[in-house]
Structures are given as structure tokens and as C-alpha cells.
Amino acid sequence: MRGVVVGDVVCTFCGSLCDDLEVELEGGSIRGVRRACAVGRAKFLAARDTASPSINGQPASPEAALEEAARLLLRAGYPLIYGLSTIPAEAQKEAIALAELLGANIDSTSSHCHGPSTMARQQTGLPTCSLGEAKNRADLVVFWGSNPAESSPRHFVRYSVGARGLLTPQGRKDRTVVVVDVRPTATARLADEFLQIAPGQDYEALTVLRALVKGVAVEGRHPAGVPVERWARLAELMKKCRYGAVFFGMGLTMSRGREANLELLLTLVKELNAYTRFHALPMRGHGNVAGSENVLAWQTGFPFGVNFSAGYPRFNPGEFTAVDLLARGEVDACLVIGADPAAHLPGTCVRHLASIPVIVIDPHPNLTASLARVTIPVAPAGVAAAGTFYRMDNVPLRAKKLVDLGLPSDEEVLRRLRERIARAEDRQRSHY
């Protein structure tokens, strides 16, 4: 590499938060990236300052865009702040303060990805460990409803399948890898055992597994679409391993049963600790979706789907979560930051978004921005702005500012917007 090389750089693309990258800087620009996956490398090399604020699709000054955003939010009777999953914890804290000031709803992408697992662990607890422990100790790795070979490309070499650890010096040779999923995936092709279950049968599969771990006979030859002998073999692998780790994904949290599936899985893991050491870890997608739950929980007591309209935080999934609010057409303005709901939410939600004022704060143009009344570009966190991100195992890491693109950070934009709204509300109160 030429130029200045910065080491120990954190990639904020996915929940793995790989923190061993090297980035070459030259003339205030990023010239090269080492050790990143293809998506992470593109995130660094594509960082540009080409976007500008807009109002109704027309270029606008940053101050004019902020003023219009404040006006739209002040005029709304039941606004929603949504996203939070790719912005630093410092910006998430500002977003919550803004929601409280407005009496708004605030929700992250967690409510329609790993929200059920968060609700399940409120009931059962989460017998978990760090990714470092899994790397150094786990000789049995189970992926249930997750496909890290495609969603978190370096997870295998950093933390799980091929990682060389203290008690796993030979990496892949020291581990048995099992995949449970409804279809063959790239991860399944690398596994020692692949159990292809029938869609929507996770609850039945976990019930059978719990019974077999306890030595209870199971009726039927193919529970959940898999021969019972293979479930018995997995139960024995789990009981006899030195240290087991199950990484669960949206294939489990979003299949039929949702949080009930997770309550069973976490109960199974707790029970396995009567025989060996076993832990469970969620495979989180967005770079700081774990941080959104942590920060919301610190500030409000609840992990997602929080409503401030009564003057204090309230939590009720299904009532105050973004998909439900949008599908019912209840919110009349939406501030989107750190997400692209038009690309990922159901059509009914997107149609309602298209009918109300939307403000998008994001480093890059996206599908939601095409629906927005106001867009405000910001510096990409971890590239042109520093901040704190939470890895999928809830370990906080500090992402560095590598270059200056001349753009404000997410935190700065949200703070300025909150201060502008607070001043406007003070002026309104002074008139009475």
C-alpha cells in the first residue's frame, strides 16, 4: 500500500463489525482497503460528498432543509422516527431525545427482524457469550435459520467456522458445523450436517430436540420433515461437545411461532448447560441494530417500538411498531434515518409512506429518498464520522473518522433539528 495506512479500522456494514481492517489514505481520500469483504470494501471506497440536501426534489441549502424538516415534524399530529440501525449510538440517543420532544413514535428495524428474539429473552433470559469466546472455545457450531456465508461474509473466518482460537488451534478441523434451515444455502454447503426442515416447523423441531436431549422418546419417524435418527444425532452432538454455540437468524425469528420459537431455543440452550457449556447468539444484520436496542433500553426502558405521545415512554409491539403504524395509516409524518423502509417494508407500508411527508437523513440516495419531501445527506459513520457501534454480541466498538467529506454527522443533524424544534415550541408557548 502507498500513503498513510490506518490499522484496526472497524467496518460498520454488518453486525460482525470486523475491527481488523487496514485503510490506505492519500490526499484526503481512501485509496485502498485490506481484509474487508467485498461489501465492506465498497462501503469505504464509495464514500463521496456528491449528495446535496433537497426539498421536494429540488436542491436546497442545509439550513433550508433543516427548517423544512422541522416545520413538517411540528405540523404532524402523530409522527414516526424510524430506522436507527446504521447510525452510531450517539446519534441514536439524539433521535430518542427528538422523539420525546415531539411526542412521537420511535422504532428501529429490529422490530421486524430480531424483535421476537428480544421479546423471548425478556421471558427466558439469554444464555450467551461473546464472539471471542465462541472463536476460542466452540467445537460445535450450529447455524439455525441463518446464512452468514452471504449475510456476514467474514463471520466464518473471524469468529466461527474457520477461526483459529485458544482451544481450537486448527480452526475448521477442530469444529463440527451443523446447519438447520428450510432450504440449502451457501452456509449449508460448508456444513458437516445439514438438516432441512419443513417450512414453519421450527417449533416442532425444537420441541423434538428438547425431548431427545432429555432422553424422552419421540413419536413419528420424520418430525419437522427430518428423520428422527438425525435429530437424535444432533442431540448427542450437543450434549457431548466441549463447548457449543448456536447462531440463530431471521429464518427462526420470522418463521411461524416467532418469539415462541426463540423461547424454546433459549430454553434448550439453558438445558444443555446441564451436560456441557452451550450458548446462543443472534445473527444481527445491520451494523448497529444491536446498538439501537441497547440505547433505546437505556433511555426508555424498552428495546424498540416506543411511543411518547402520552408524555412518557410506552411499549407495545403491534401497536407502536413501525410496520403496524404504517400499515394502519396512523402516522402522518415520518423521519427516516439509518434505514431504507421503501426497499424492505410491505407494500401497504410503502404506499402510506408515499402519502405523507417523509424526511430522509442518510449518506446515500436510496429508494425511500425518492419518496421524501426533504433529504439531508450526512457523513457515512465509520468512514467520515466517528461513533460507537454495538457488535451482534453487544460488545461496543469505536468506529473511526478516516476522511473529511465536509458533511455533518447523523448526530449533528439530529441535534440541530431537535434544537430548532425546541426553539419553535418555546416561541409557540410564549404566544399564549
Second form
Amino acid sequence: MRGVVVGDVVCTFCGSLCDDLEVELEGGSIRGVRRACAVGRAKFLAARDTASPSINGQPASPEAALEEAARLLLRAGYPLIYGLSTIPAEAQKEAIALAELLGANIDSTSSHCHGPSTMARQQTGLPTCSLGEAKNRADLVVFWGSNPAESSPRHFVRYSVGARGLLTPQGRKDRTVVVVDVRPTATARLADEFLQIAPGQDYEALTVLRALVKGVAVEGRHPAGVPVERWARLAELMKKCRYGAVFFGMGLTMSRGREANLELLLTLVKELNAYTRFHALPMRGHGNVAGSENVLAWQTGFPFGVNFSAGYPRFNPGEFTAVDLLARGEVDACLVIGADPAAHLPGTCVRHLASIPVIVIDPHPNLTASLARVTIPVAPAGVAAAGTFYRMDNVPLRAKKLVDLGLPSDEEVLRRLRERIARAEDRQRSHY
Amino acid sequence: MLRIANGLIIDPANGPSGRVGDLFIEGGKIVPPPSPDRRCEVLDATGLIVTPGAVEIHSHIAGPKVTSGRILLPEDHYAHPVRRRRDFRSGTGRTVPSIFVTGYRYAGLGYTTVFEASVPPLKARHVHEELADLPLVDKGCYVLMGNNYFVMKAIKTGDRGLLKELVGWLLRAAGGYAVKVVNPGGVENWKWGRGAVTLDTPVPPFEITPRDILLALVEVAEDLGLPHPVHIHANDIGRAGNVTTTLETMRALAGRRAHFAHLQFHSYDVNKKGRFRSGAASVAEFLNEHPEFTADVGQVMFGPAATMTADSPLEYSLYRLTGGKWGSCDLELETGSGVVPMVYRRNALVNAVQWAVGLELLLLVNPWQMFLTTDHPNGAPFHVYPEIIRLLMDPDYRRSELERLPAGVRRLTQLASLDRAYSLEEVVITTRAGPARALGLKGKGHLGVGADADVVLYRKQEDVAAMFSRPVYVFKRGRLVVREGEPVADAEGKTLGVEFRSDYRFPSAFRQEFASYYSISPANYPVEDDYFRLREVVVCS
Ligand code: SF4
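Let's compare: the form predicted alone is above, so bring in the form predicted together with its partner chain.
Time for the whole complex; same chain goes first.
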């Protein structure tokens, strides 16, 4: 049998959501992937029906696994639903409905990536643009604490450094590229200007830049470890460009200062608009972490770290965010979907996770699954299940179902779990 | 079959004054009286007022900039929680409420149809995902085209057939109901770092003018047979003296159908000293002479609001004014957008004049042409509608409210001299019959046989604000969904769209540029059918 080629496939494996992939199918499985980066290709080719559901490490039927998951969640006094960053918006909606029903906490991976950016946005706003607008117009591109060369390899050709657009027909030649980082990253190698700042000095650097943009003299020869003349040159580049875009990443959000760094960066970008059009774009890693923020915000009013225990949504980063809930040992059960906290969260969090009932819903056996009471494998979204993903600039795309692995989608599993819990609660209610 | 018996039926689309009588509902529609032996479920409506469900013609309730507004306003959400009840979801917010709360609150006020006024096609999926979550009301949306690269390019070629093809395709691709224009050309101009536009400023990259854009789109919308004409947010919003631009725009389009959005924000004059004053009288006069035009008012009410619009240069200037939070997003080839929180203050003369200008327009223009909106949440959140209705129906109350404002308002507007009181019929026209007619929705805004059984019952009260804020019953397509202002049953509304007899496609002449300048593949642009669970279309001809 000859293979069929499906075009315009959306890759959901990072926030760039490249949507120009070609996938070759043969006999119901994926034979080849064209145009993807190495990360994306590997993910497509890895998609297969592997494990069965499990309870306490033993294979179980899907029904039994759901039943046990429901029981564990119903028994919990203060559960957490965590992840959401790689599942479609349709599944995120279900996760929120489940959290509301349980009176649970729900959080995305934001507490250890772009949570501080969003908190800064709540304070200052965010002047931003779509990636296509950066491609079409930006003649100045700044990467601050972000390294797309490694985190999102096709970002450069599709949207930023080398992308050719309406006012940038010659791509790289039509742009000045600046990198601000604490080490010479792969992205820094492509830059016209690389400013290597001292670790933890972003706040100082941004203060200096704001001053220079406003024409205020700066004391000191090497603010934040970089000669002041170079900051002055960057300030000039920023004021003089036609359309500027600063792509900021975890180098800024997770270093000393966190949301304060971001408030300052966003304020700088707002102020630059007195001279030219200038925009800030968060470089978001996971395929649908932007979606989690959108869906949570439109359904609850808050973008992450939401608690339902009062019967309505409450938001308090530091109180209802996953890292804090786990580190303080407050939650007594955790449903993990669309994340791998055991691999990414601090040790104290992982130790607490290991001590409470954990349910993992994921296409692949990950590190968290190894300490879970219940695991439920699902169809990988964008490969064996369709759904909506929001690109890092909030452009929504529909990911396709390319193959059938005979597995339920994230959305289906969450819905069945919620229905089970709702029925159990109804039964309980009728006892009174 | 349900019989709503003995109510005072206010149905101005089918007759001038109210009558006491029965209404029959079956299969979600209003039906003729059955034969006497037919058994009906009876709802005794003695002493109740029976009206069609209200139709919101211009509101910002769902989509990228609304959600951006939600993220920008955590303080609004902390302060206004809504608890989960069995079958009803929780949420937060007064100024920019979360989506479930938006639906419950609209339905709780007797609204059964709501239109989201501004959708960038590139992010239309987001809008439809959110509208799918909006409970209890029918919904639809308007598609932004006034700064669209391909629309401008097609206009430049002068080939109307090409433009028609493109506009038809865009409406289908975005799942929209009508063509929306926001500051035509002005948003594009701003992205190039240029200043504000007038009706005749040539705009890059094609050097056509806002006038060209408006004329072409109004013509093409007519040619496509769209049920709602082009929905226009004109150039020059918010500026003192902008009434000149507004009147010039109206003159340019005279003789053709057009809808002017939030006209209050476009009706500002200046006096000889250059001071801000009302320009409502001249706008009202023009509208009254041009029945082909409709408008909604965009009333300002005092208190917190959130400005949000595709008019990004306006939002930038509001940010410069307030110095506070500013959200903005440029979208490739299509539009910009912005969000700035705002508080309208009784003791700020400018805000007080804005308040009066809106009321002047509502009182001076035929309610079949001037509809009640707050441009939610720009002028005020929509939950203030009953309060505005009281201002319209009760001139004494209006005068007492006017007394509380800075004295200058009485000099700078003519509100103090307007004695008109809205009748119940007129309230029903400005909130239901008028917008439904302007939208070309044959089954909405009236209670004639064949209409959708969207029916709202009120208990007659002295205090009309109290009366309109708490309908006794709301029926959505024949189903009881609200009692005493609170939702009692969940029901999913339909998405209202349009369908054409021909299959419009993206013009092949532009295909290369689409692939080069958008950041997504052409095939991934149109919103897939998966996003419409319940759909109802008006077939255009
Ligand atoms: S850059 Fe990201 S979205 Fe694009 S192919 Fe690689 S992993 Fe997939």
C-alpha cells in the first residue's frame, strides 16, 4: 500500500505551533514527517499505543482506572489539578469543570515558566503583536533571556530572525538582532549585538535602558556587567527602529526579580511607543500553555493558579499555585494532565507528590507516572486526537487527528471522570 | 403547547400598542391559537407585561481582546465572585465578567440574543470557542475588515467582483454574521507609525482612503445581500470636534444602509473657545432624515468600565491619558486592538458631557434607528441597562440625575431641555424590535406567529429600573430559563451565521501573498465546522 501525505499539519510540541508540516501515513501509522524540527519529528514518530491503564503499578481496565481515579479525588479534601500545557483547549475546559466540581485547585505549568509575565501583565498591560506581524514588520528583534535556537528551533525562519515578510523581504538582512542573556547561547551566536549581562541583574539593566531611552544620564561604567555605551546603543536602536519586538523568556521570568523584571520590561516597551511601534512577546515553551491561560481567564477571570474551594474562582499566586501548594504539603491528591512535574518541579514538591495519591493522564509513561497510583494513557493530541491549540502569540489553530491509536482523548477521559464524580456526588446528596 | 394567558403583550413590530391576550408556544416558536379543544399548559400572566427577548446588537463579550481585558482586571474579578450552583457554573467579574456569568447575567436581564462586535478572522476560532461556552443566549459576531490587507488591495484594484468574493469568503472563514469596520485605514496607518486619519487620508500600503474603504464595503455588503449592513465604528472616535468626521462619513454613505456603532463616542463638537461640547443634535437630525441608517448609542454610565476595541490608536491615546494599564495587540494583515481600564466620574465634566450626549441621542432619534447599548464594557458594563431605561422613561429622575453633575453640562448639552419620556413600546423598540430588524433577524424582536419563542415577562412596577432588572420569566426558544432574574435551566444558544448561494473562495490572485505574509497556512485559516454545535443561518440573496 502506498502512503498518503497529509499537509498543513500543526505541530503541537512547542509554542511555535508550526502548521506547515507534511506527515506521511501508511497502514494507519506515521511513516515520515517533513519540515518539522528534530524535536517535532521525534515526537510524531514516537506516537504509539504503548501502555494500558494502571492502578498501583498493575495493568487495569480503563473503567477500573477511571473508577479508582474518581474514588481518590472524591476522598481528597484539597486536591490539585495540574498541567494543562500540552492538552487541547477542549480538554482544558473539561479540566476546569472538574476542578470546579471538586472544589479543587487548578494550575498550569506557569508557576515555573511565565506566571511572572502574566502577573506583570495584570499590573501594567502588554503591548504585543502576532508572530506574523513580527515577521512582516520587525526590523529590530531582541531576545531577552530566551533561546529559541534550542527551545523552538523553527521560530527564526518562520517568525523572527530570518523570516521574510511584507516589509522585510530580505529576511535576516532587513533586521538587527540583539540578544541579552547571561551566557553565550546558540541564539546569541546569530546576533548582531550580544549583551552578556551579569546573572540576576536584569532589573538593573532594564532600569538603565529606561533611563537612557528617556535621555537620563546613567552613573557607573558597567551597569549589569555591560559597558554603558552598549546599553546606550541598544536604547538608540530601540527608539530608531520602525517596528521593534522583544521576545522574552524564562531567563527573565525565573531569575532574581521575576515579575518585577517583567513589569519593568513591559513598562519600557510601553514607553518606547512614544517613539515608534514596539512590542513584547513572551516565548512560551509548551504547545498549549497559552491556551490554558486563555481558557482559564475566560471561564474564571483568572489566568492560572485558580482555587475553587469557596465555590467560586479565587486567584492568589503563591497560595494557589502548584509549586507552593506542593512545597507546603497542602494538597492531598493530585491529578496530573499535560505536564511532568516529577521531572520539572523542585525536590520538595516531588517528595510531597510521592506521598499523596497521584493520577496521571498522559500519552506517554513519564517520570510522574512512575510515582502515580493511577495512570490513564490517552491519545497524543495533534497526532491521534484533534483539538485547539493556542500559539505563543495566542493565535488558535486546530490540530488534526492523523492516526487512530484506539485510545481516548484527554477531553474524553476528563469528561468521563467528571461525570462519574458528579454521579457519586449526586448519590451522596440523596443520602441526606 | 404552552399558553401564556392574559398578559399585556407589547409587540411594537406587529402593532402600535399593547393588548391583553394570549400567546401560544410550540416547538420553540410562537404559533397561532390552537383549536379550543387542544389542551395547553397554561402560564397565568395576569398583571404581567409580555415582551420579545431583548437583542444586543453591539457588545464585547468573547474573544482575544475581551480575555485580554479579563487578564488585565484581576481586581474586578476578586471583588465580584459568582458562586457555583447546581447546573450553573461559577465565575467572576462585573466590568468584564467571565463567560458563564456573562450569559447568565444577560439572560437574567431578558436578553436572548447577543452579538460580539469585533472579531479578527485570524483569531476567530478563539471567539467561537468562547461563544460555545456562553450559556442561555443565541449569539453571533461581526468580522473586522476595515484594515484588512487583502480587502484594501482588492479595493485598490477597483474590481468589485474580487472584493465581493473576498468578503464572502472572509465571513464564512471567520463564521461571522456581518462585516465590521473599525477606524477604517486608521489602524493600519498607526502600525506604520503614522498619525490619525481623516476620511480622505491615503493609507499605506495601497494609498487608498478610509472613504474608499467604507464605500466599497458598504456596496459589497449590499451586493452580497447580507441581512445586517456594514457595522461601522467610524474614524476619529472620542475626539472633541469629531462630529464633523461623523457627519461627513454619514453624508458619504447617504442613501445606502449602514449601522453606526456607539455613536455617542462620535458626537462631540467644540464651542468657539475650543471647549468640548455635545454634537448630538446635528447627528440626530441627520439620522432622522436618513431612515436607511441605524445606530447604537454606546451610553456612558458613571463607574468602572474597560475600554476595548480594535481601534489600537485610540487605546494608545487612552493609555497616554490614564498612564495606567495598556494592552495592545497588532495582528498581521488584519487589525490591531487595545484594552485600557477606565472609570467614568460624575464630577469630571468630560465624562458628564459624554453621559448627556448618549441620552440626547436616545431622546432625539427615532428608536427604530437608535438602539440602547453601552458598547459593553466601553461605556459601562451591560448590567446597567435597567438604569438607563429608567433615565429614558422618567424625565423627573433624569433631571434629578442631571442636577448632580457639574453645572457646565447644562450649558454644553441640551439634555435639560428634553422632556421626552420613553413609553414601554419605545423601550421594546430600542432594545428588541429595532436591533432585530437592523440585523435582519426575522424570528427575533417580535411575538408574531413564526417568531422564535424568546419571550420575557415583567411584573409592572413603579420603579422601572427594578422591573427591567428582574424579569419574572424568560423563555428561550420556548424553554423557561430564568425566573425572577435567576437562571433556572441551562440551555445552549445557537450561533447565528450567514450562508450564500455561491461558494466564495479566497481569490487566487492573492494566494501567493497569503502564503508569504500570514504566519499560518491558508488551509488552517478558516474556522472548521467542529466549532459550531448548534448553528442557524440566514441565507443571503
Ligand atoms: S519548532 Fe516547535 S512547533 Fe515547530 S516543528 Fe519544532 S517542535 Fe514543532
